[in-house]
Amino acid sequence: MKTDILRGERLKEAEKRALELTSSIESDLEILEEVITINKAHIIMLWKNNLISKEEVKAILIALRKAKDMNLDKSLEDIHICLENFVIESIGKDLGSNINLAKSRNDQVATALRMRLRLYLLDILSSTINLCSALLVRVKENLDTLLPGYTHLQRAQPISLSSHLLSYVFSLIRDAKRLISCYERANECPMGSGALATTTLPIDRKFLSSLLGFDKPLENSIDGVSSRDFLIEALSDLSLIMTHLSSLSEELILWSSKEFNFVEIDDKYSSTSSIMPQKKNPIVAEFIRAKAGSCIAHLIAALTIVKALPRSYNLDLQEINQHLWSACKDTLNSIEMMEAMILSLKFNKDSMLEAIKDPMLLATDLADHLTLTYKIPFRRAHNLVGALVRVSLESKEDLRDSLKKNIAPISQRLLGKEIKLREEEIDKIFNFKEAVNRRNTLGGVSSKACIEAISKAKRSLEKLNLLILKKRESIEKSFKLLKDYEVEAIG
């Protein structure tokens, strides 16, 4: 076991089990690159503010260049102490001991979390936009594909497949907008907060923040080291994305069953049974549905960890990190798999068309026609059609056929006047394609409404893509500046 530079002369050697319990080295690997970058920026800031010598900054930066391949010592508490220990062992105490001058692990880890999270957010944003684009491909292909819409999982009204898929597109666009907003709050820099009370040394927090690609420093040092609301907000947003993906997965699972037979999921995203050779199981959709539950659990775990913590840093916060990384990875993987699955789906249009032939789906259209044409108040028209539906079910007749025979006596009984519909009226009401296209209100299910919605969705995705590009360019610009200073220092 190496000398523990942290415990030093203050504490005796830690018990092995206590080290194993509290060490975060394995989970810290997720932020190793960010921690190295933070140390480079911090050392350059100290040098530019005349707090360390040119000789020190050069030696430390050279050591940090090799730190990515350092052997991790699990007897040390975390990646921060491992890195400091590596630098000191590499260049000696005289040159390396100032690497932690004017900073703490508390502000360093909070900064590294934000830096790693913002990259995940940008990747998840890009993948979400790709998924929306894949859905829009299928939307444009299916403007005239009709199927029953469902409420309570019961057949309700005729819709277009395009309108149904668009419902997911606009949900995901809102998810993406939430992530953009979350990114802006996450991209504020805690560095310079120290352990909780900043430092007595004349550091430049704004300069340090700019080197690390942040929009600005956080305003309060205690808030800087203790707050994890940015992380919980991200987990909440990821949970919403996964909830939407779970809903889509659930429908694909249902629709791929023989009872629906609306879609066929490609073999690449399916499996079979170990005992029943005829089976084709939608395992990827099931996996995504399950991962939504895991993501929600990560959110609840994080909220539970922070709910009763006093301000400033507590080691409890370390336990949140693994929940964040798992949620980010699962969400990113799920979005990418869903995109591939959507593009390879086969829609069984004949099965959808057969399902939509039930005249019961147009009962509302019949009630609307009675209201508009015969000036029957809607609730009374609703009751009249309900009576016609009941008679149709009891007689096991098609609603259209039953309507012709029964509307006159039922209307006489319920309304006190006899209503008769002409054949051309009935033909118009029970034309399914026309019924869908009659629903031409903003956001409706008609082909015209869907074409307008496609244009709106594309504009939203273009704006989001531009925002993502600008944020990536901003980070790259800052890192280029950091690299230039690094070259200047090393020579």
Contents of the next structure:
4 protein chains.
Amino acid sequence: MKTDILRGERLKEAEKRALELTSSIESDLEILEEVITINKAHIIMLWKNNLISKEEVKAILIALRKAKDMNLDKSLEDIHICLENFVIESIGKDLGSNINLAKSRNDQVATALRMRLRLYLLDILSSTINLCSALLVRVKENLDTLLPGYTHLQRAQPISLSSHLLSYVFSLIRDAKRLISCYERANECPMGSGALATTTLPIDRKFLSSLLGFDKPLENSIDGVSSRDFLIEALSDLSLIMTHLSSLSEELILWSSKEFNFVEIDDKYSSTSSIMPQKKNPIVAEFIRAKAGSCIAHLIAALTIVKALPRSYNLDLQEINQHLWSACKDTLNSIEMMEAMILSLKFNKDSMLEAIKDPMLLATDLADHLTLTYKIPFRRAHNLVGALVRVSLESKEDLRDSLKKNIAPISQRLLGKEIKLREEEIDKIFNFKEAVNRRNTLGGVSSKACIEAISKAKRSLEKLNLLILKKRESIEKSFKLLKDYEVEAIG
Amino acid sequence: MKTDILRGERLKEAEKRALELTSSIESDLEILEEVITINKAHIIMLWKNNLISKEEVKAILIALRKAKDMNLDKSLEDIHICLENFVIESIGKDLGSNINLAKSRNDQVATALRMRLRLYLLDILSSTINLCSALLVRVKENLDTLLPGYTHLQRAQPISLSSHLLSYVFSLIRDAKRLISCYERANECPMGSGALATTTLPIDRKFLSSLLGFDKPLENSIDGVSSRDFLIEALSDLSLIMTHLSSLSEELILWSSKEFNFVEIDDKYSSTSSIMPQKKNPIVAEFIRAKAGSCIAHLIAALTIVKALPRSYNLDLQEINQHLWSACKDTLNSIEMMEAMILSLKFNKDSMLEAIKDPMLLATDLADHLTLTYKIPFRRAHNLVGALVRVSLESKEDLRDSLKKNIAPISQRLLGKEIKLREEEIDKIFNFKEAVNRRNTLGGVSSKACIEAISKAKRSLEKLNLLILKKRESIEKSFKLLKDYEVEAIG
Amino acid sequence: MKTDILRGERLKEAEKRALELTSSIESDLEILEEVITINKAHIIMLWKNNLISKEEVKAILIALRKAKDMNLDKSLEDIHICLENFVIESIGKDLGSNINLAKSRNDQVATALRMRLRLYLLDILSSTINLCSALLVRVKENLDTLLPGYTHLQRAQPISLSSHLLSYVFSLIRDAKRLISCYERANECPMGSGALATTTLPIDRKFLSSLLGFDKPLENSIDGVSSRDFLIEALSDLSLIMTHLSSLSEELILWSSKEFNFVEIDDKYSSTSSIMPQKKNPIVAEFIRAKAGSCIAHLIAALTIVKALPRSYNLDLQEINQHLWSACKDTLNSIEMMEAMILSLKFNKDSMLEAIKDPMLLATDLADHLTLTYKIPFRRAHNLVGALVRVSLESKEDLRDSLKKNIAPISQRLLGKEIKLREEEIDKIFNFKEAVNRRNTLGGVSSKACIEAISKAKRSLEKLNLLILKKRESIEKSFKLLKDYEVEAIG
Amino acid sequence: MKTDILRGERLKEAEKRALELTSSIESDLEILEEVITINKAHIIMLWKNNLISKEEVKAILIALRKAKDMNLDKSLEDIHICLENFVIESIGKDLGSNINLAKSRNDQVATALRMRLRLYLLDILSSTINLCSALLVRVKENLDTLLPGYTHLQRAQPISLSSHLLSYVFSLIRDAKRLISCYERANECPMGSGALATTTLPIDRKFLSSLLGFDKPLENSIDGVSSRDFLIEALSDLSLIMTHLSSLSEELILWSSKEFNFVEIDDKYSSTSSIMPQKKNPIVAEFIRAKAGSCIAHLIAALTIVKALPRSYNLDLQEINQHLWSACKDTLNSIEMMEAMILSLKFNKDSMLEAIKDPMLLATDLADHLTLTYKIPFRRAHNLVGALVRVSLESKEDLRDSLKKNIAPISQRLLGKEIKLREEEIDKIFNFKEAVNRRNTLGGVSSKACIEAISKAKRSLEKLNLLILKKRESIEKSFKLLKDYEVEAIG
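What I would like now is the form predicted in complex with a further copy of the same chain, since the data block earlier showed the form predicted on its own; can you produce it?
Below: every chain and molecule of the assembly, starting with the one above.
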């Protein structure tokens, strides 16, 4: 067990197990690199503001360069103490003891969380865009692939596979926009907030913020160390992505059942059974569906932990971090797996076509036709068709055949006038391909509407890509600046 | 029990209780006005696109004008059927039966939810701004009110009451920005999506969207009827506001305890006991703290319900609505109550001052001073002060007194050199007012830093107010246009 | 607004809106009857212990008899004040003012919650038993109805419909046992705990507890007013029932899709579409599935609200009650709807039989046969069958046909010896009825195993019924005793 | 990457990353020992039922003995495959290939989860009992330690520290009883359920169940592999324990604040600050408070994952396991830490006494006295005391002094008769020690009532201890039997 640089003179020894349980070393691994970067920037800021000597900054920076491979001792409280310990051991107390001057673990950890999170957000954004692109590939291939659209899991109306897949693209584009909003709120810098009340030393928070790639410093130090809404917003955004992916997974599971048989998931994303050799199980889709549950739980953990917590730093906040990292990793993995799986899907167009053939799916078209052509107000037309459907079900006849036989007497009974449809009208109404292409309004399922939607989606994705690029460049630029100062200091 | 306009010819009678349980009439009351407006706009759109006659549009509009007071029958499935029923009963089947031409309950309810939600969002935004303004009033009054800042509920460093209250202002400003982002994603129009696949009729979705005050139509009809991420985003934003309010409530409860005695909550927001006549209980603060728990639960309900739901409409979605409305109302009430309570608080400055007087709170200042003036590297200075604190606690002496006696031998032991502090140095270090004003960096707790923060907060609030105003105006403009068409149609 | 009997002399007037928001009158309606009963029992206990006069007890009891129809004023804090108000107004301050002697709202509400909850628990228990009985009716009818069992929603092995439905019966029996355990922990009496520290008066808590039908008084007064674990345990038990019902609902939704077509849900529990007249939607099943989400959320609300709440009464506890009542009602409704729906189901045995015919489902049987008869160790047999399955899939041949052709060469390749199966062996292996009845071990899917399981289930249900009966009788007996004292007092 | 014993002949290669993500090897480590035990028992059962040879059973058992140290390869799906692989590699395909005869991963994992969980439940039970015993130690020491009881965090009435701590003891005893109930439902055996439909082989499920220490086999195989309510019940019970611990932690945090100063937490369970050397932070209490949030989240994860999942095994179930183990470990750690912390607490009796001295706390006693001695009906007495309190607060006088001056005129005004109290009456009413001991009814705060409560608590704990012991013995007995068979087989 390491000698603790903090408690030595103030508190008696801690119980070993209490120390290990409350230590955050393990989940701090996620922010090791960020904590090193923050220390570099902080020390450079102190030097540039004449708060420490050139000698000190040089020695500390050299030590920090080696810190990535330092030994992480779980009997230490956290990464922050671990790093300070390492630096002081490397270069001695005289040169190293100012590394924590004018800062605290409270502002440092809040800053590191934001820096690590912004990288995850960018990666999740990029992977979301990639998933959309993968979906668009399949959209373009399937403009003429027809299948039933479902409501309440009952066949409702004929749609194109493209329109169905496009529905996920547009949901995911909103998800990506949410991540951008979240990024902008997360990318503000708490450094300089100190324990909660800034510091008595004349530090330069704006300079520090810009060295670390933030848009600006946070405006209040107590808010800076207390608030975790930036990460809860992220957890909520990830939960929404995961619910979208869980729905897509659910459909892949349904569709790859023998009963639907609409799709075959590649062997790569399937397993078999330890006992039933014929089985091919859609385990990756199930994995993603389940992870949605875990992601929601991580969000709840964070909300429940911050609820009714007084300002400012309380150790409870530390417990949230592992939930954040788990959610980030699970979401990233799920999106990337989904992308690969989507690209490998084999759609069984024949099964889809078989499913769409039931003329029942065009009951709405029949009602619309009666309204448009025969001026039967819609609800009456709807009732008339409802009656025809019922007769057809009861007599187990195809709706088309039943229609021919029964429309005259039923319309007579319900509307007081006899309606008859010509053969070519009926053919037109019950032509599935035409039916899909009749749904041609903005956002519709026709191939024309889908083609328009594809270009809109592409434009949105391009804009998003540009935003991601800019954010990545802005971080790189800051880190380049930091590097320049580092070189100047080390000489 | 009403005769059902839908099922009559298609299905046999429903069980009464099944009908009542699955009916959404009760929670649909929230969207009654929106559903009427949508029907007006839809019918005008149909007319302008020559899909129904002038006579029909006129009759339907006249009926819709009376619909607000129609009888809501809980044996009907929902508000949509109820309204169609009412119109047809009012003006007869011949004139009224086209009211549902080219639309469905699925797109209509999604549209109405968005319209009602956007009003709630604007009201919650306005009340959030008002709460910030109320806090700023107290901030300005308390620039020189000093109290201990706490971490881990232990007195940490002296701060100003202003800086503490400002921390909530800046958290709430972020909350408001989140609501704006959410508003923009919510304000897109699903109308025209039909059941899931738009319609075979040549409708004009852009015109309809603009009549209803939306920014634009949604780009895919299946997404339009399936997606509820807009409202889950809202629930998540409300949960974040409520966690901030729950922390503020927690502090008001703590601070109004006899032990802290920092604040007196007005009698208006308190109750007494049925058995202990001396009691004065902070029940409004407790109410808000508890509502944070309910709000989180409403969010979870929504996430759990949409998880793994296949596209497109499933009745499960209906269950979410009551959670949404409860969360909106609870949040609005909580913010408004908090605003009133904040304005009525009496701060006990004497108790705060008493609490801050412990020289222990300036241990950091002592360490900083040793570093700055005596060039003792910070961690060494921190250890030295730690040792002085321990001695002072063990001897039950005031830190100042203990310091004078012990700094020389302890510094000799720990640093190998004897440090002595002059009386006036010590006075300066342990002057609380100066200590607060020494924390003068951007975002700090000094009165100067707080004054700067106030003007930044004000600028943010003004910007937000302008955005809210614009959004309200844009809705009004659309509704004015709708009204003009209505007048034109009715003549 | 009523004059408040409590605050009058102690606090200035409350703000009307604060009062309305913090008032629990609305959700207290659930416990109106229980609060009246508690007051009766309490007043009788005071009288029997000579703490109030015969005259007082008589007057108060007469007033309490009318209290059920009293006017509930939402500007009053809660039902407790409302009732005390009503009694004092009815019989005057001199006779009525002792009604709250030696008790508090804190113990009274905790007692009333337990009394109301135990009724809900008994009703939910009875309805769970009824649902099990309904399922058993269908189990008995379908011992020979065969269908595929699924894992990962892939057809796995043939099972009987009986065994499938029995799986729910046994899950629900565990749920019922949980409710019994919960009941026993809930049925302990807090009355006499007072605000938190009992009372200075010599009351008789055991007598009071027995008058109210409780098993015994709680052993510590602070625990008595602080703890809500009894109701959170109930919420958790309800959530488990609802997850079981949600799975059954999910299967009914799947099975009533055109693709599965295993079941037809009665029109009574279905709706049609406002636009697609052919639709028949399983809305009651969807309703139940969604309610599972709400029930989980109510549980979370309660857990989140009590988390980190200090002892003893805090107003936060009041917020939990509405979650409890909603969950109780939703669960009771869901179970009863499910029972009715189950009894009305039409199973499509033909579709099930069609689905089971794929010889793939008997791949395990083939492997088992190879192990048993040909002494091929199981994993080798499994691999051999896996290879046969693959060839059969690739050649799109029926597994039986493919087997005959390929088992010899493939076994030669994989095992180094040639296996051949006789025609009658193959017939036996691929006979579905026999395959189900081969699975004849305890808990198996054969009709024999199912018949045994039915009698075990029945015995469990009978035992549960007996327990419910005893609990109901015990309450009735106590209430009878209370009634006797009432008659004695009123004379 | 290992060659997969399952998919080889059936499916093409899996994608490496898909394999790693869906692999449960890591969280399966928790059940390694249990899986080995199950395999031993299963293989012995097969042998005793003449399904495999003596030679096979011997070879497999010898291999299984070494399996604890086998290499766990994360490219394998799970522990089950890993173990089978290991056995076959150790002893060859001819001897090892029957290890999975007549069982499946589905029943095996459900069995192993229950076996591992029951150990955790026993350990958590024992630690809960230990925590109760630790609390009882402090209870016995503090029968005469007085402090204010709080409601709404306002001082309410004087209580003894013993009664306060006892309130947790009785809450925890209920928690322990819940765990016992849960244990009994969890300790039923799924083995033999196979994939979902048992097996075609004549296995002996009762024998297997008894070898593994279960009370009996589950009655339905589909229920056996599908149901996870046993573990969700456990998660819910753990959540309740954690909410109780979170409240106790909250109070320790409050009480160790300078403002309360009721308790000093030992240095062993505290930390200091990286910047403020005077700080002593109650981090272990904060750790436990936060873990309550995580535990609730694990419960939600499980509920959300099983919601609407069709029967029988779906991979989603695997995701739940890590939540279960995390919750078990966190709860166990929290209870044990709490026990140690409780034993180390130093109570500041002087601060408590100071806090109790406010005569306001005895306002109820004054009202009770007026009712008992002067026959002023309670609500009138309560109002009279309320008025006295208000005057005392407004005049900033001690309630005793104010009382003497004002009771006569105020009683005249409110009651129409003048009340005067003698000096010795007042002394008696406002004697704090007497006031606590006046609260002497069953469950009260007097030392007499607390002493009675202690013996009741002890009896409950002894009963629980006995139950735990019996359960441990029953498992040991089974494992002894298993061992005997093992020895017989290996010879």
